[in-house]
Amino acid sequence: MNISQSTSLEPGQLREAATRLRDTDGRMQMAYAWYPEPDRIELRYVATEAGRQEFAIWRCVPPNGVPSLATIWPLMGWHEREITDLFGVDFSEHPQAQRLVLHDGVNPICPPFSPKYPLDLPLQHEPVRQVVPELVGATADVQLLPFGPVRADVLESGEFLFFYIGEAILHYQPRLFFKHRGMEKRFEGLTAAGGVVLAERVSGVGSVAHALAYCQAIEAAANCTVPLRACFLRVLLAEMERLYNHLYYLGHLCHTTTLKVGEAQGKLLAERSKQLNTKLTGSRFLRSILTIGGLRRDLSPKGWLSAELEALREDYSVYARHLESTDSHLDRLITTGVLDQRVAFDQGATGPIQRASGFDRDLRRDHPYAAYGQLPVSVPVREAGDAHARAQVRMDEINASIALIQRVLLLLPDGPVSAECKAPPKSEGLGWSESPRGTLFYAVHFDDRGTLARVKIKSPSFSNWRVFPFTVHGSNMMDYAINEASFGLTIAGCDR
């Protein structure tokens, strides 16, 4: 989507526009900032309007500060805090104005994304005592457990504060961004083609989703048309990525419920799926295939992939039946980590997390891209909002993905797989994909030399990490690992 024709709003009009969007069944998606000129900052808001496939884009030039939209759209709270940390924009009346990305003790000489910030200057950091929430009332029996940032196994870094009595968790506070890599900043000055390699590495388990959203943003800025064969193959690759993610998810969920046989079988199926990726593309994680304008090279899935997928589906069906009939596994999932539908909407849940809480939303169907508009996209939905519902959504999506890939193989047209695609200077575009974890957006802006001036990434884990604590408060310590696993979160995708 070319976003140069956005709607200009004054700061005083933002809350009115946000309220009108809420009252007409729309939805805010994200907000970000960038510098069109070295001394001029601009805010962009991306929203979904009811019944429309195109996204609404608002732009606002803040004179000093702007009103916070978090009291109208709570999901905007993290977006605004990130903008404050990295760009220095003040959001008035923000309900939770403490830092998000920059930890206490980090004292940059100016906002890190400011054009005035020296590229070779590391962020200055001074050790400070961590501030924890104050307990009010009878506190003698309340214990505090700070867990992390280094955790056992190969888990990503994050610190989690638990206030608990016995096994009951009274309050939970995650502290992320220990591994913030400044990925968005790394895009600046790159060519469009060079950015594909970086996009594939923002989150290792979402290489296709990230590269696809990025490429589509560039293609929108360039107003170029991707060949039909490449569009169908992009769908195939995206669904292959969904397969191995969901299969591994089921194995890891079994690990947290101590169902060791289920863990081994799920991870074996995930491994088989990755081996199919290797046979198809040469890469287990499907890297170095997508490019701006289509694919780097043609793929030859016909004649073998359909049979291999059918064999995988048959073995998966047996595995799924066993999972759904194992009482010791189900007892740990049912009623664990319930996410209320209203909370899911207000706080911005996305992907299988929102669909497990009763929301029938999916970018592949609602805002079609690649060849999804020409294919039947099944969107599984559950109502319970617990860990079992989140697992069931993914289980159903595995079958739906295999059916979708088989449909692609049946309809796959002949023809070229790439087209010339060059975005002009000062152009901009928005791209998106429905990753295995939910909605993923890339907004790109080019400078007057034709290199990247700004790339904004809104990842699904950024949204779902905000939602997750609402399912932990009031739960118990024994179920925490199961609940976290049921969300399928990645810290790399959130921290970027």
Second form
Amino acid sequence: MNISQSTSLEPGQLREAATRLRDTDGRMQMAYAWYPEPDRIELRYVATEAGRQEFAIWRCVPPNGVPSLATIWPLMGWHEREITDLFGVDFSEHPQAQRLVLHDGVNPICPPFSPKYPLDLPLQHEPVRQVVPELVGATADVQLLPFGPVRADVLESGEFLFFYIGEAILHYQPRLFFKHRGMEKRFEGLTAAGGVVLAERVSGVGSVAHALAYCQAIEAAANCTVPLRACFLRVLLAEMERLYNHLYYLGHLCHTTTLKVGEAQGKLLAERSKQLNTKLTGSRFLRSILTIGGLRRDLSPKGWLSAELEALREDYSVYARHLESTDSHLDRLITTGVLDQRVAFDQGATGPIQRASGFDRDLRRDHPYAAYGQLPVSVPVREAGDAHARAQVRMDEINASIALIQRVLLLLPDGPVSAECKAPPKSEGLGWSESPRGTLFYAVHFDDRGTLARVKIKSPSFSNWRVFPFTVHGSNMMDYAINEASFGLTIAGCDR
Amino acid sequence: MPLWTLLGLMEGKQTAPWPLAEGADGQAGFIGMPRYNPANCTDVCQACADVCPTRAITMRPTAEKADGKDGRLDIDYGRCVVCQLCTEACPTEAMTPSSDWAFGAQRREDLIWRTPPLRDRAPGKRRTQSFRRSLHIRHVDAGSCNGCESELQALNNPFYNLHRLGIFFTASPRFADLLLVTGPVTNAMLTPLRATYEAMPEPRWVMAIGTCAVSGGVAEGGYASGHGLDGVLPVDVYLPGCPPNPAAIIHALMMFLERVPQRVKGGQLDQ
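Can you swap the form predicted alone for the form predicted in complex with the partner chain?
What follows is the whole complex; the chain from before opens it.
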């Protein structure tokens, strides 16, 4: 979607607009800052309005102390803190005005996204003692467990603080952004085509979703049309990505409930799915295939993929049936890590996480892109909001993905797979995709030479990591690993 | 639970015989590092160097082109993210796609293109016999995109079944012989990474997995990201790839244990 049609708001009007959005069944999606000119900063807000496919975009030029929207839309809390850390814009009356992306002990000479910040100057990290919430009352029995950033097993880096008594967790605080690579800044100065390689490497297990949202943002800025065959193949690739992610998810969930054979079988199915990816594209992560205007080369899935997928589906359905009838597994999932529907909405849960808490939302159906508008997209929803519901949503999505791929294989039209696509200088665009983990946005802005001036990435894990702690407070240590696995989060996507 | 055991047994053996015996390694169709054929390279073109996102390909200074045999390009496979842009940009098939992935190397310079392939490899540091069938690994994610983790996690699926080779991941650096690092080393991970290395008992070794850990990859530099492991920790094995597939990781580990030979020399695989 071309984002030149946006509403300009005065800082004083922001809260009123945000409140109206909330009262009319809309939803805030994200906020970001950028520099239209070296000395002028601008804030952008992206929102969904009830019943509208187009996203609403608000623009606002900040004075010092823009009113924070976090008290109206709690999910905005993290977005605003990120803007403060990276752009130096302060928000007034922010309920949690602390560092998020930059850790305590980092004191840059100026905000790292400022045009004045020297290229390639690394931030210096001074070791500081971490500030933890102060406990009041009788605290003698409360223990603090700092866990990470290097954790057990092959896992991504992140630090977690547990305040606990015996088995019971009183308070849980994740400290992320150890993996912050400054990816958004790496896009600056690149050509549109050059950015695809970068977008594929923001979150490895979301390579297609990221590249797709990025390409669609550029295509929106350039106002070009992607050939039909490429649109269908993009759906095929996106669903293949969902497939291997969800299969691995189930295997990993079995790992946390110590269902050993279930773990082995889930991970074996994921491996088979990745090997199909290789056969189809040469890449286990479906990389090096998407580009601006379509695909880099044609794919030939006809004649073999359908049969392979059907064999995979048969094995998967036996596996899923056994999982759903194993009491020892289900006992650990049911009622574990319940995410209340209200909290899910307020804190911005997305993807399978919000669908497991009763929200019937999916970008593929509600804001269709690629060829999804011409395909029947079924959106599984559960009400319970526990680990079992989150697993069930993903299990249903596996079946839905395979059905979608089979449909694409039936309908796949012949024709070219790429079109000329050149974004003019000073143009801007918004792209999105429903990644295996939820809503993913890319906003792109070009400068007057036609190279990238700003790329903003709103990844689903950024949203879901904010939500996750709400299901941990008051739970117990034994359930923690299961609960975390049931969210299926990536840290790379969140930290960028 | 007995039902699952029965089901598991009924599945039969799912593990690939490779690398202990001949057989499929699971990488059919994999597109790996591009191959350079200097004979096809023309004098007027630098399309590949222009599109390379990580400056893995650079034009050799004119003075050094004279002998002609090495071609006109400097190619550092330690910087390659396998994006295939060069193979698409090249008008003369001097850069072509290949299935080459076994790029584990003990010396950084083995990843740099030369012709003819270097034969004078000095033997790497000898490791004691006792590690060869019982290696314990501690992994540290120093800011990767999670692609390398995804492939490392795949090593313990039934298809690759890393345990059968006597190679294990361990939770504590105190029990680890080998530190396996992914990611470009972000500023925030530098201290935890060094602390993990310091916690390992000697003798200890380090392997850089993925192009980010070898040289920084697409995220190299900037305000938050590093340039890989060089200058941070002493590296014993480099394995570029974006990400390297599980078979490439197994090959690099087996090579580290001196159970298979290194295959890459002068940026090319032995055939």
